[in-house]
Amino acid sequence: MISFARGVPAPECLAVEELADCARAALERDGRTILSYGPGGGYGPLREVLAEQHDVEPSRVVITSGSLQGFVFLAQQLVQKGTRVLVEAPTYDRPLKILSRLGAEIVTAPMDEDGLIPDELPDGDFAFLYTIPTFQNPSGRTMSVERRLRLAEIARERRLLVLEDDPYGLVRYDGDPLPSVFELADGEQIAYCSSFSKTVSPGVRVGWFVLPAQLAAEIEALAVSTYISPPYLSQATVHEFLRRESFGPNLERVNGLLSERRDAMLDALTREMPEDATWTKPAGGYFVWLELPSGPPSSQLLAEAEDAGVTFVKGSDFFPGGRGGESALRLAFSFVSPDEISDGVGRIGGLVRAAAPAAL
């Protein structure tokens, strides 16, 4: 099966022996501590170089296991049932099914190729608004700063707490990285979070948020009620990463590697997919969002693909109560390679050509 299925870096972008050493290095160091309890939100070294790197007091970062985990400590603190939650439309499924899970009113702000659209965002009162400004998943897009800017505005004027997700930024192929909306608006009304899965390892589980300083206290303490302490192994072995300035060789590595790969995705659309089809083209992060308004609805492509030996995310996934996307498909390339990607492509195309002759 050739898999554009799951958001996973390839085994050749994992620095298996370096990270190993680091591991056995940060035991020799202070294994007396990571191997014991301690405090919740996170192993106190590289919680100060999170600190440091987003300007703010150390106690305002609690690191997670994957920002996933943060996610629901946070949904959990602040969603009880009927509570109004605005997410980008199409948005990540995972905090879909989350929200879903704790009975939140799940209200959708509107998207086109700059990403949100702030002007747009529904009225009302609502726990959070949810977003990925860099290499959104599912979509690819990319906010610009002007409407970054403009997000920072809304929610200083509203008192809107925004939850910027940022697994991706640094996963960058092509252009100048962007400013986050947490640097724009001096960390106002906006929590951000991120991840080491994408950069260094998704095996580590090690996400962290950066939250006003009485959430991150509330947070720590759900933290802490959920699993005592924190596995300090996992986070003193990226703190030695970091500590031996192995990260960016190693970002410049996997960016190479996964470069190859989108303009691999990109080239093989190009020539398999009809006319009428529409793409995203991301400078960076792990997906493509592709449109076939003239082919099968994408639950009935997906079945005909995987019988064809390919998979893929139907759009649906990525629409609370799978209200949308019935056209599109999510494909991820970060994880397979350039000959399957164009093999795995080919397929689908082989299959839309069936389906609508005539489109093409």
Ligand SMILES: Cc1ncc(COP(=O)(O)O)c(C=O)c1O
Given for the second form:
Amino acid sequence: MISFARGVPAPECLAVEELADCARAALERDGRTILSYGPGGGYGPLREVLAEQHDVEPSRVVITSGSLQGFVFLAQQLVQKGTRVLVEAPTYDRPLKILSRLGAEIVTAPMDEDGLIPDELPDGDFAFLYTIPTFQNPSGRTMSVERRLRLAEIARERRLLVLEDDPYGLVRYDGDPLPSVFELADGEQIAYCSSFSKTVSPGVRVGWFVLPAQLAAEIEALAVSTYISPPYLSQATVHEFLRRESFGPNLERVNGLLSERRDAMLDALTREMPEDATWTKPAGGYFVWLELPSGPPSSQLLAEAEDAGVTFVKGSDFFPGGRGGESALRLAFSFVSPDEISDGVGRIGGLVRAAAPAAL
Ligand SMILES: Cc1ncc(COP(=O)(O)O)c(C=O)c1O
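Got the form predicted on its own; could you also share the form predicted together with this ligand?
Shown next: the complete complex, the earlier chain at its head.
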């Protein structure tokens, strides 16, 4: 099976030997701390590095077991049955599931090619707005700087808490990095989270949140009551990776490997898709969002594609209640090789053309 479903780095992205060295070095230097219980907010030295990067006090940084765990804590703290939460449409499917499980009323905010449209945010009170401004999962779209500034302004005016989820910001293949909404807003009304999953390794399970002081303390308390202490060995391993300045060169290597895959995906789509198909052309991240207006519904296409040995995630999975994205596909190019990408997109293209020969 050629998988365009997995938002996972290709195995060759993972710096196995070097991380093994880092784990050993971290234990040798600080083993007695790392191997014990400690603060719920994370390994102190890593917290300090992250706090410095974001120009906040370390107590406002909470390191969680992957950023998704932090999302669960934040949602548990802010959401009860019937609490209204704003999300982009489409958005990352796992937060949708977490919010539904907690009984949230999920309200969608429209997007276009430039990301979320701040001036079209629905009125009303919301516990928070969840947004992925850079190389969004699932669409690959990036919010323009103008809109980031406008979102920061609206968040302040409406006293709306915005959670900016930014795991892909550094996974950039071309163009210049954009300032985060958090930076543009000077942190006001903006909570920020990111992760080492896409820049170092998902298996280390190290993500982090930068939160208003009160919320940081509450999330830290939730972490303590859930797992007492986070896995310091992972966090200290990542800290050592940063300390010996391996992060930058590794990121450059990873981005090189992934940009070849992004290029293979865009080339294959140009070659294989019918004229009326459209797709995003992300400058980074893991995903392309493909719309097939005259193709079969993506749920049907998925069943046919799996029979033909290819898989992807159907667009409707990224809308609350599955309402939307019926003719869209999320294609992750991060995991498979460039040759498999070409082959897999060719197989999907064959199915699309067979279903809608008139659109050719
Ligand atoms: C937008 C987004 N947020 C969060 C995550 C989860 O990251 P982590 O591995 O840090 O839990 C992902 C993973 O795919 C993601 O795409």
